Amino acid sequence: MKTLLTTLALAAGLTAVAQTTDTHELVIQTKKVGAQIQPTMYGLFFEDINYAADGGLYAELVKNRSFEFPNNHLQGWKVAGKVEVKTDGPFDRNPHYVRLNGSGHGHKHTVIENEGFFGIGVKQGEKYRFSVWARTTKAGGSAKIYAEIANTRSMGENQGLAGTEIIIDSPEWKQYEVVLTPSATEEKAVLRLFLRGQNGVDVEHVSLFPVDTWNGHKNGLRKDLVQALADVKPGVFRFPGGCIVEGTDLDTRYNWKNSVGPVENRPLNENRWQYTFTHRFFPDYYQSYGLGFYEYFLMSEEIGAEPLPVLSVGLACQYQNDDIHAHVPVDELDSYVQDALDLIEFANGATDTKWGKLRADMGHPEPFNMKFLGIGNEQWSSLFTERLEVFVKAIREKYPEINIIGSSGPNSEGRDFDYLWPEMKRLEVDLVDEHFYRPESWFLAAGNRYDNYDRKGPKVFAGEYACHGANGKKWNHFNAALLEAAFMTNLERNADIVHMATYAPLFAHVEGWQWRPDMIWFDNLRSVKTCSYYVQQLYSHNKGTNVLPLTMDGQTVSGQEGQDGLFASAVWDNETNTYIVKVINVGEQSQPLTLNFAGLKKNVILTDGKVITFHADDLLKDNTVEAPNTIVPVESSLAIDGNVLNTRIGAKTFCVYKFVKSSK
């Protein structure tokens, strides 16, 4: 296998630098409408890595809002005056809270100050909802607190950007809310909570959200980030991640049941990407579960994507656990299997079922109509297959309509891959999740990857993939995105076997990342769509309904020898009556190109021609939060003579050609 890949990579590299004056004729067989392209073909994969959830997609601005960080319950907070951490709070799974006591001196202040996630980003004139669960420490009477958003870097007389006094009027726990409107924009503000006077106050679940969230959901998701996802028009949304599903150990795996119900009582979870890696270290990276399975399902519905949750198979991360005792024995999987069955009930069950009722109580009585369920992530060997078999049997017996997704392991080829594919066929899973984070040479050589896959048995879910630049250039840049586009012609050409594909990872905070490249970057106020984002969007917006055969000199156009670095695929869109041809030139020279739409009847004409061109002069550059529109696709009109287009595609360029089929 390695020898074959090396040979293909060499061939692809040679063709990429070749020069030619001959026109490359791409023949599109319009009469041979082929395989249906699944609505789920191009989608999104979400994992809480790089502060993608807390500090990112989840719009909460307060870190450690319930004082549950285990090593230091005041981590993320500065305190002054008389502050105590107590452990008998109103929420059994989040028992800690803070008592603000009077200082005993009129000129000494008791205050707690939250730093947020790399600061708290607020915009001038926007509204922010502050809420807190609180009570007075003494029966009878009342107490006062002052909530303030402040700019500690200000040179003004007053650091405060917005603030208001709140009267705490009961010795019983209850929630108080106010809206704050900052007088200035600040990326790194803080939230302060002052005790006014000497009467003490207990505070728990201290929260600050923008009022303007995605779809206006109270205490919901960050609007610009969800809008970027919706703008892809994804067919599927996979969550809650990859490795976090496994956990560094089983105690810290993602537990979906802890992520539903009242948000105040969702317990904290240690993030798998927290302190196990030292190259970029974030020891305060936890999961509040404020963004949980209900929110994932709801967002999937609202952006028009099929939800695809992934659950633990009972194996902790195999990279980090060699000891068999780190995993659940096969004969002790009952609770894990029940978690899977209960999730299906939560997503699809009637409101008179236990978990269907919880969904309804959370605000969604209608079922989410979940069709897909992944079991396990990047596991391998018989440790995985013998556990997966238990899940498959139980799910098939109770919910035969659910499509089960297995795995081919962490690699795109090799021993584990070769073992797992036959096992997935034996277990009769519906799709197999393939992962490939690979260098540029791999993507150049993989243009025919799925051409010879067995058409019987499971379909392919390309669940995690991205091109990683060579020679230390493992960051987002146009060249990596271009090679991803080239590879995706192979996905599209083989839509009969490839039913889903999702780039990964999805999000990264510019100050909190541990892995790159990523599809969307953001800071506390801004976000940016990378070149890889635009490649995914171009494919999703132009996926069509059916594959059309496209050849050059009788061969598929996949960067093969003599094709001068060209990759291409074609589809027919039955809904818009449009032919769509995608051509990628990874070579160093522009190429003359002919698109021949063969087989059209004499009374058919091609109209409303358009070409979308995606190109960058500097291959190692990408968009940034400071300059988000540096490299973007450009659409222009295109005329065609009859059924043949003569054109030229630039070097290092991705073009989408579109023509509407009309009658004379």
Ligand code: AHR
The other form holds:
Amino acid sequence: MKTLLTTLALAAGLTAVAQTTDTHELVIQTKKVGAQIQPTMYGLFFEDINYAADGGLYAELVKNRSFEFPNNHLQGWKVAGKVEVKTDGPFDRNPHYVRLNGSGHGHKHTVIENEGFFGIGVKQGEKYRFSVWARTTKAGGSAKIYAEIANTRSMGENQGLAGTEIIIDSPEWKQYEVVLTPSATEEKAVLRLFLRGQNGVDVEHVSLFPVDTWNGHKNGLRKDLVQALADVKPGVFRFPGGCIVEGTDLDTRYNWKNSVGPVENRPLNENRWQYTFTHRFFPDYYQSYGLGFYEYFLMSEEIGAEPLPVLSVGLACQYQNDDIHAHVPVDELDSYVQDALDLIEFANGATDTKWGKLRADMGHPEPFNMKFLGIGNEQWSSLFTERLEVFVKAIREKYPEINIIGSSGPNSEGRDFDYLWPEMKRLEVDLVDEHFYRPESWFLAAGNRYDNYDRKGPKVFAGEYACHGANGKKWNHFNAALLEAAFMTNLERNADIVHMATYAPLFAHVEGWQWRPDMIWFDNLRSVKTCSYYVQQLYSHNKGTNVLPLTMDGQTVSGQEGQDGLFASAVWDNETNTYIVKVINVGEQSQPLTLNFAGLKKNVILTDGKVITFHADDLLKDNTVEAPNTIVPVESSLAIDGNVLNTRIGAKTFCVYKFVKSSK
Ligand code: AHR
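For comparison with the form predicted on its own, would you give the structure of this protein in the form predicted in complex with this ligand?
After this comes the whole thing, all chains and molecules, with the earlier chain placed first.
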């Protein structure tokens, strides 16, 4: 039942005019502090898709730095003069390197030039660390190379932006390092390595990093991108991906053991997103593993998120492999199960264990205190459950404290979903990873999805979701973000069983994407937070500590018939003594709204009122790297009269209302 509210509207000239309007009264039961909201509730899902790792988060600027791209060991490089690719290098898992021979003439040159990832982005006055493993090709004497960052698009006299000569003084392999400081900003520079003189040099693992990485780590991550992640205050960080965990075949699955240890000797992996979509084809997309499990754990710790690694269950991508022989037979899973057990030891084990020692040697003697482990990504049928069962048994036996995450498959409902949920209960996994990339109609209708879930079974991890828009609108835009916000009221209301949620995917390079929408876009120098990012951030920053019941006419506010496109949820934050109400109006009309904080004691007043409003005039637009701050949440203060707020929420708007509980 809607109540009749008499509001005072101030007409021009400050004349008070009485108006009678139907309002939507949302009743928040302040006395019924409900389920605890998990610290992990709102998190991040990282997948190495869209050049999210190499060419993105991983700050290395040189592509194919170890000359291991298998189809062409000089892919990404231009060469001039006398250059040979050799195979007996110092790193056994990356054996290729390049020999720069004297050109034979004082006016000819031997040079290799790296194109980077869609170019090499450098900023004027910033420091870049160039390093190379090198040796002279002849015993005795020395040789010289000249490392240069160059702008090939320059109309100036000199293409060089920064350069320095390095003397290679030994026939033994050594790492040489210099810092280069470009004289200008350039998004698409190249790195050149000239041989100076006629004495030859062998070069391997040619690298260029900004010195100013996230937390200054040497094998570091792009600062602006990690900062954007930290700014979400994520509770959990799922990595290294979805489908890349599985691989197109087992050989190309993500192998965490190849991603740890000295960076020069981490073998290359094929990135399946190179060719998964031939309509977005990227023949130079590989995984250097330079951003590996150690770096993921470290970053999770530094941004305050629980690490949540996902491992292969022994199934190659089921979409791409009908043949049973593509997968690991159930009775041959030992090494896969051992990978899982060893990962737990790597993350949490004492420094006198094999894998704990490696973690310590890499710089982190303290355990990472990993609590969650995903086994398998989007898997289905008994192929999955019979394999998962083997993992569950082994992990429970050795590490009962680890929370195991199973899966309900790639779909939000349907045959596989219906088969898998009971199976996940039977296997007693701790959480079930649900995925839903669905259209607007689904998001609008899913406002009560979790209300009737079994409260006793495993908890829900909404591990990948995004609104994909209808009629091919599969790109980032405000309306999709708004519907995600609406749907999330349902996660929040059911926080007793929904323990984690992560939007997907996280990153996309504007020139290298295979999948949209994504949370953060970037080019070589800039990054941009999308509307979906801001929705995630608003929820995370305002997640509170406990659910509060919120109803309209005794019903949940979930876009139901007669609710005029409203979705809402409420939480209490006992750390800041704040009531937080999230309301989303997905409708075309603004709506009158009443927030009734019911049950407050007489000596309580609500103070420090705020409303954060998120709205875009053009529903199909989003922020871009060129105009990153076009659609952003806006905060303003708000007065409340007693325990009732009478207000309006605009059409197509997400509002977060906050009031501090104070004493009179
Ligand atoms: O993130 C994009 C892909 O979507 C993931 O790899 C997969 O899990 C899902 O299908």
